[in-house]
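One chain is shown next in structure tokens, namely the form predicted in complex with this ligand.
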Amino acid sequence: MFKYNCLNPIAQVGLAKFDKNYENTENVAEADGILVRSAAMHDMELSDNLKCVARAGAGVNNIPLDKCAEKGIVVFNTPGANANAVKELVISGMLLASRDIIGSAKWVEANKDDENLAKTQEKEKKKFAGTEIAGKKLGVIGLGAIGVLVANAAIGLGMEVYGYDPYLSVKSAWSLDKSVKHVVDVNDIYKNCDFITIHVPLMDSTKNTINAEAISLMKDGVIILNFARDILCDEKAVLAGIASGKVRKYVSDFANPTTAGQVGCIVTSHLGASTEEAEDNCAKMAVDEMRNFLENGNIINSVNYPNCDMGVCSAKARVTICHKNTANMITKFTATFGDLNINIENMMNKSKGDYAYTIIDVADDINDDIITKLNSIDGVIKVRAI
């Protein structure tokens, strides 16, 4: 039996996937798994019982992830899961961009009260004539889970696709639409791009990603839409590329007094991951992951240990060592069982940073006297037999 608390309410669908051999606690010193959203970990007791904190959604600046790991307390996100309530939003950006949609709406509340509005509109509306999406040019940059659906997406709107991204997963690769053309060179997207959309992770190198440089290689007229993070654009130099014309519209999903209700610009409140979806996709996918380490011991889509998966056990037995990633670990490993006369059948070994993890499948029981011998190895986080 397993027990999890919930530091947060998580979506039902998701709660749905424990079976019968878990019970929620209210009680998180004895919880094996926490799941969270937004509550804030940094000052909370970690007890040792706690092997996993599973996060439904993608930020974990809320989780203090060295001292779990120091713990060997694995840390999940649920990274993609909330990428097609972004993937919508970033069409919508471009169609608002591409027409005044929003002018139209705010003309026709502003004249509610006009009796020939009827007839008024037919000749106001050019005020909000716009263009088309089908045809124009739109530059990718960043092709992981959100980037790959905004591209594909934007094919099947009829546009021409351009995609950068110098650390391409094999997995996006897969996904992508074939249609889509690779640039190696980002430069070669804001020379030719009528929009361009930026879809990276908030890094050191990352920040200011578009520029005033950058924005001087663009087009006369290009739109740039982030909804990644708004430091990744200097939005004081979008400004002045909107004042001169040079940037027809800058549309963000981040609001802040740079921006909000300057010309030029459309300002959504951190809409990209707020749908019901969204957060059901998080949450299945959190207890999935919580689950498959729980019963398995795998990892998968983890922030402070390395991705392990051996899939489910098929010998008589598994033990899974979370360890600092050091020199010779794997022997003593591999001694501690051979002392034994214990046949190892599989085992895999990963590192992330400062920390490793093994699994190791063995022929025979493990028994409390083999965890302490494991346990007693220096660099030994925390051992599990599964």
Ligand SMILES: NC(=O)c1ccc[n+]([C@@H]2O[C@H](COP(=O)([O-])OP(=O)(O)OC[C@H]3O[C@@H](n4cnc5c(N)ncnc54)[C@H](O)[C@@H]3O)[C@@H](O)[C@H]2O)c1
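What about the form predicted on its own, after the form predicted in complex with this ligand?
Just the single chain follows, nothing else.
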């Protein structure tokens, strides 16, 4: 029996994927797995029983990844599960910024009691005239699941699209519309594009990607869209760009005191993944990842340990080991099984930064003595028998 805890409400369609071997617990200390959306976990006490955390969403800045890795707690996210929802909001953001739809709607509301509204609007509508997006140049910074969908949708809307991603995956490359122009220098996007949208993960190296220097290279009247994380943009520099006329509009999905209500800013209340479909998709993917890990020991879509998948175990037993990424670990593991006269039928080892993960299928039952001996190896963090 496995126990799981939900730190946030998780869509029932996802929780329904747990079978009779799973029990929901309110006591987080006894949970084998935690499901989370936005709850802050940095100050949480992480129990030794906790084996994994599944984030129903893409961003994981609310989870202490290093702390979890040090304790052998595998953290998952759900890349791509909410990508379509965010894509649609980005496209709507471009339309809202290029056509003064919000200003027009507010004018109609303010003049709702005007008996001659139909005539008056014909005189006033020129105040809200905008531009079309067809034929304009869109720069997409970051070609992951969301960036690819945005780029492809923009091609369909008749835009000329430039994409930048120095870490472009094979999967993304195959998914990208052949009309997208892949650039190797982000400055080409800054200098040439009418719209610029950013879709990169938040890391120390990506903070303030859009800064005063980048803005200075942009075309006059550029529209900047940020549906990834607010601090990917230096928003004070963006406001300065609006004041100078360099930036026409800034569209952000992250309300904060810097941009809320400011001239030239269209700010929404973190709606990116807030659709029923996206929440359902994230919940289902998070539960699938947790179950696959707890039941089979497989890691898929982890952010602090390497992906490592050996499918369903067909051998007598399976052992999984979270450990430091140091030399001779595999030699020590195989020697331990050899000393106990246990035959290894299959094995996989993957590494990611300072940490590694090993799955070993064996022809014999696993007892506490084997687990103890493996745990005693220097560099081993957590051992599980499945």
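As the structure is a computational prediction, the values presented were derived from the model and not from experiment. Positions refer to the first chain, counted from 1.
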Hinge of the chain between these two forms, where one rigid part gives way to the other, from Gly80, Cys308, His323, Ile141: Gly80
